[in-house]
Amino acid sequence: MAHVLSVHDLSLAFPGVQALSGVDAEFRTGEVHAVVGANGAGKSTLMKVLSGVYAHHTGEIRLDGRPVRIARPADARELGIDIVYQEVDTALVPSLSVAENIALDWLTHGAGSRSPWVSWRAVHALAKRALSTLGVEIDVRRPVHSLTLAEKQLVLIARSIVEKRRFLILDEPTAALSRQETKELFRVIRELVRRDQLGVLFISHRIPELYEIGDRITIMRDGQVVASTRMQEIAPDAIVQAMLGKALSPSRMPRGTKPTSAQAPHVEIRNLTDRFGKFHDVSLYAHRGEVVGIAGLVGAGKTELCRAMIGARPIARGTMAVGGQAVALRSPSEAIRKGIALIPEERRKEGLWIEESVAHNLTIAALDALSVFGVVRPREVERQSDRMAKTLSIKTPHVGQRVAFLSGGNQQKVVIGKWLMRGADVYLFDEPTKGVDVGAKQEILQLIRRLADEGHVILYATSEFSELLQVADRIYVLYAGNVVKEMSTAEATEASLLYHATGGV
């Protein structure tokens, strides 16, 4: 018999903030449960309340029509509840195996905790059948550190096996695999449905891969459930429209005036070669006023090939020139002395003071304007981050607010925002809109294209060929850590770039 987990006139607030007001929702097992907002909608407060992490909200939480108070993480295991967050590793131990992973709630509050002995056989047998169970094949012995973001995630979800959950939370899971590892990932989560009748919620962005993997869908705004039904009642469209509250038509955004090609390269880089072997004699260019794409899969070097060139990433050989001088950069610190900017990838980890305010986070990288001999002017930090949080239009109570607090969509507005206050000459993209909702994606290229026409220098990466159409005017594709093509923006369309990316020649 199927589960039903359910919320009634379910609220929570933070201060300034209504993140969740009056939802209702229902989950089953042996079901895919698709859900999925804008930024901000409430969808991963949501999550965080059934996984236990917020337990100050109103309303009710029921399991098969009986209530039930969900205070801790503990108590959603205990009920059956597990949740695998975009974020993996925070809920890992990199130094242990992944056996040691896959036991871990076995070993300290299951059956393995009632010895005082460790049975390491039990343990390495049990990780074994959780993943075989998946279809699985990693080494147990390894350490979680060395696994890819694809296994780690499958350790997880062996984890929540071991414990037999009745429901599994699975948050933007596919944010940044690459398809062959989104195909895996998706045949084991319908293997389970369908074996062991497993309910899962799914949160993602990426709206075609609702369509392959949901049942049901769920749509919040606001704070609110604005819609909920079968998978195949509602259109791409009209679930866009749900979440924004009005329709969006992406297209091909306005450009400035064009480089010509008399101008000098404001940016070159020549035969750049990875010490590592990621990337390989990498050759482009790009003028002031320019969106230069170099679009690739997941794995295919893009992220190397930015880091590399702010200087966090040692090089074999290769030379690079911004403004027609030529630069050896050893360190991000020098990248930013030349006026050179990256938007990481992974914004939590790299891109912010996550426990920190929107107004700490938005001045750290022009601390020295904002100070006086050495002392800096609060009213003036102040001052300033109300300016650029207005001017990015970052959604927040006020720039107090803690920068974990914030969606997103906005928490990458202040990663951007950092640099414009600074005042960065080239910027680096790397993948922009991951975890970012269609509507905060839209702003994000505006921005972007705003930019370059102010005539700065853009290098947008990204696996997401898309949004390479709609901003970019040049592109270049990389394929295991080579350039296979260059090609205008008007030529390009999303066939041919995933053609070139994924080896054609």
Contents of the next structure:
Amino acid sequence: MAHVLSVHDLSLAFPGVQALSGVDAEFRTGEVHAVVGANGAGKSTLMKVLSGVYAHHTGEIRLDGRPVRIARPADARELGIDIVYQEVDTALVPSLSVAENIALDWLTHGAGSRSPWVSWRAVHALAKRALSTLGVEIDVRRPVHSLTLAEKQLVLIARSIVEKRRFLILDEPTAALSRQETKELFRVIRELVRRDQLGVLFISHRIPELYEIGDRITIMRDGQVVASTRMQEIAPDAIVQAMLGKALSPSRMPRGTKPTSAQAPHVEIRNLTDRFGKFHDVSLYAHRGEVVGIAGLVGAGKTELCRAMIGARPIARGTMAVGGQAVALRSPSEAIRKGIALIPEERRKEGLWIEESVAHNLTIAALDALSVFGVVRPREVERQSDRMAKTLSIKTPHVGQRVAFLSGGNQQKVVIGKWLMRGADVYLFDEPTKGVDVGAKQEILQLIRRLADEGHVILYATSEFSELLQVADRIYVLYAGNVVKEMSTAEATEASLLYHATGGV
Amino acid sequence: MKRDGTVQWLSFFSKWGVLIAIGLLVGIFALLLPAFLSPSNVISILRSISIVTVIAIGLTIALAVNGLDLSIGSTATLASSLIVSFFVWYNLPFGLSFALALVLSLSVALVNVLLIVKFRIPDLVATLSTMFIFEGIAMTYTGGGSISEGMPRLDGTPTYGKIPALLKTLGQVPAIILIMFAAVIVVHFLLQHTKYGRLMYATGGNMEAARLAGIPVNRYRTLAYVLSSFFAALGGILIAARIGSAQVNAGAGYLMPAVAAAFIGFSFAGQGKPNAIGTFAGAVLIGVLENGLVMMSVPYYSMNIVKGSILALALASTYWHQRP
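Please supply the coordinates for the form predicted together with its partner chain, as a counterpart to the form predicted on its own shown previously.
Okay, now the whole complex, with that chain kicking things off.
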């Protein structure tokens, strides 16, 4: 008999954000139910409510019509609901074997926890049984750290079906998988749905694959359900339309200098291919004065591409030339000598010294110019930092302030300032507006436009397509590690970018 | 408001705790022991901490790149064995012996760098293994025994080499204290006022950010381990100068006090990171405590209880209020 999990008038607020407002939705066993929405639409929040991570919601959750209370993950599992998160590594113990990872819940609070002794035979038998249910061959004695991402995902799915489940939530399981791995995952999902009558809630940004795997689809936007239907009753462009709603039209920042067609591109990349397969044969070019967008969703390979372009990630093949000169992509220090600078996505981890002062952060890449025979001139450091802080209007009482006390937007300006202080030719921005408030976002976009107008080359990688429409001159769309489309911003719309970034079917 | 007050007090204590502790100890010992503040005793304290300080100063540089060097004790042993053997066994001139002992001891750094930078072994365990390796090499070199003037070589042939007076002078006041101050000042200047120091701290503070900022992090890590070994070797030569011979495992006893001094110095003046002046203050704290307790007839074998407790307290004050 089919079970029905439903939510009624579900709302959830965080300080300052209404994450879900009045959501009604219904999920059945024996079906794959796709849940889609743009960044911040509330789909992950809804899944977290169903799996017991957030309990402070209003409204009701019902299973087969009866109200149920899901206050903790254990409550969800009790009801037969489990979730596999996108960040698989947070749920696995890398040094333990596949068998132990699959049996982890069973060992800690399942039947296996009743005895102080571990029966290795039971653990291995349990793991083998779970994997064979999925029809997957993985040696259960292998340590999990030696598995591929796709295998890790299968291990987690195996873990969650050790106990009898009704619903399994997969949060963007395919974001980082190759085509082949995705096929294998889909085979496993179909098997579980068909044979065991499992209900799968499937979150994805890739619209074409939803038609392969989904029976129903629920589309969310701004914390609400905007559409819910059978998969075959909705066309891809209608999905995109529903995800975006009425598109905001941000004001364009037109290009300052006109391109001179005679000029050769300043940056030229040919067939750049990642050694670990995250992007393939990427070729692109950029002129001086141009902001070139690299549009792609999470997992499309933007970050990996950016890192490879400054030599921080090994490539399998391909070339990069700046100003007609080849750049050996061996180390960031070499790339920076050629004038290529990266403003990384994870700014606190990769771009800043949080416990150090603004002045320290602004000058760290430019110490050569600020020292005499290796001795740093403190007055000069302060003077130059002051000047840069004013230029970028970094809001800080003084440049001796620790960066940790600055807001996200101001921290980002410090990261950018670090490169302006040193001076670079080519600036790579990787999601520069992540965690930045609206006001600072506009300032950063204007700064990027200005840098280009001064004759620099800007490559701007982001999943926030509206920003590219504002600031970019030309856009490459990255999907699953491949450039699938190149277009001028004039012919691009948010819907067309999303269409190509989701696979373009 | 009250909470703010408490927080301010705590941060004041963690900033100046080392100096307050030194002041308190000096006050107490001066009250109890009339001879404690006599010039000769003050000099004796400084002399007693000079070798630890020189070795700890090197460790401070390794810590600045967020590395730990446990091989410094063995490096000191190796340097002291080498320099004494050059004099006694081979009758080499002073300058050559001194330079050779320093340079050969840097081989420890090369192995450390190979293990840590190239093979990416965590610093703690990598230098733990080089600690054993070079302790063994030094012992094998000396045949498991000590070397002093007039002692025959390993093969039994007699020796006629003398330990030069100049070396012995280096181990006496004032030279040994001046060397210590010079080491502290030079490294303070290196870390605080030069580009290289800034980039070492940048490497230690956030290696990924440093790498993406184009800082050749491996070069600075290498430099830091080389300097760490250099100062440990210098400390080893001072040990030989002080005792006039090469003793088995002479440097081993300096490892823990040096680690303690450097870690006690972290919180000095609110820096929250390894620094030369703080390391010196840490060494002074340990030296004052040791000297006073000896004068109060606390047996030497109980001393480590006190030293260990001081280290624990200092670490607590450094890490206690740190939150991610």
